[in-house]
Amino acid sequence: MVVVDGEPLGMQDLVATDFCDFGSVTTFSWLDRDARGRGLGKEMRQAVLHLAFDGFGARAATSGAFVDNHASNRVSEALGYQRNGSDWATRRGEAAELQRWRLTRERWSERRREDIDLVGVAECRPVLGLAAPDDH
């Protein structure tokens, strides 16, 4: 979840399917109407690829947009995603194509943010079934 002065504004979810044998991740988020065009989207992006990436050992990560979601677009193209194709999504009860993005750990590191602290990640790991970060 994503608050902001107290306010619930969104959220960002983090998905993997056999995450141990591919290291991939997917990114989807929603943010509030009237708190988008401030950041906050990126912010989040950003925090939750930190997590995968750094706290997880990730190798990739994925995400798609609508084509005329220009924020989201925008938000994938400056965190150094690229283009991975297109594919379709139903939205509102009808077809709409959607942009795919990939980022690769290599190209997180160029833009890895120094300012972002993990708490509890290795606590999780196990949990999750993912092996000490010195084992992966």
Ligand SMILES: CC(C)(COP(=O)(O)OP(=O)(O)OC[C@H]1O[C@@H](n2cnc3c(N)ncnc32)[C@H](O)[C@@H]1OP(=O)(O)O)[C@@H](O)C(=O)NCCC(=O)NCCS
Second form
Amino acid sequence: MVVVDGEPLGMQDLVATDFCDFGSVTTFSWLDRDARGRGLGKEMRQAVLHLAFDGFGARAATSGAFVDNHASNRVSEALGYQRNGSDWATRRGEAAELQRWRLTRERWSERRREDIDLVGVAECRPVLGLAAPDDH
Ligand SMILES: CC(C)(COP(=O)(O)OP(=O)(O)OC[C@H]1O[C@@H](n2cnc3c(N)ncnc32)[C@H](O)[C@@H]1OP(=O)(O)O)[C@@H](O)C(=O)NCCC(=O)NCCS
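Condition change, the form predicted on its own to the form predicted together with the ligand:
What follows is the entire complex, opening with the chain shown before.
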């Protein structure tokens, strides 16, 4: 959940399939309409990337957005993701083109922030089927 000054304003999902085998995560972002366009989109993506790479040891993160979703595509581009092909999905019943993005661990490391605190990650790891930090 994205909370600003005690107010819930959005969601930042972090999803993975067979994470232990592939080390890849995907993110989905949503902000209340009134909260968009003031930098929160980048901020929340950086936070969840920190959790994925630093907290869970991810090797890559992917994202995708319809080609005309400039805010979402710009967040990915600004954070160092590279274009990773395109895809199709339905939007309001019509086929629409998706831009796919991929951020490697190396590129994230070059841009990583030092002002993000992770809390409770060690306790979460076994619940998610991940090895405890000492075994990792
Ligand atoms: C996608 C979303 C999370 C982005 O968050 P945001 O707070 O609006 O974005 P930010 O303010 O952090 O802006 C990020 C970048 O996009 C640019 N941007 C923001 N809105 C834009 C717009 N409407 N058109 C063009 N660029 C835009 C900003 O200038 C910034 O670029 P910069 O780094 O060059 O300055 C938000 O817009 C949203 O919730 N949209 C609806 C849900 C959605 O589409 N989710 C993505 C699909 S999973």
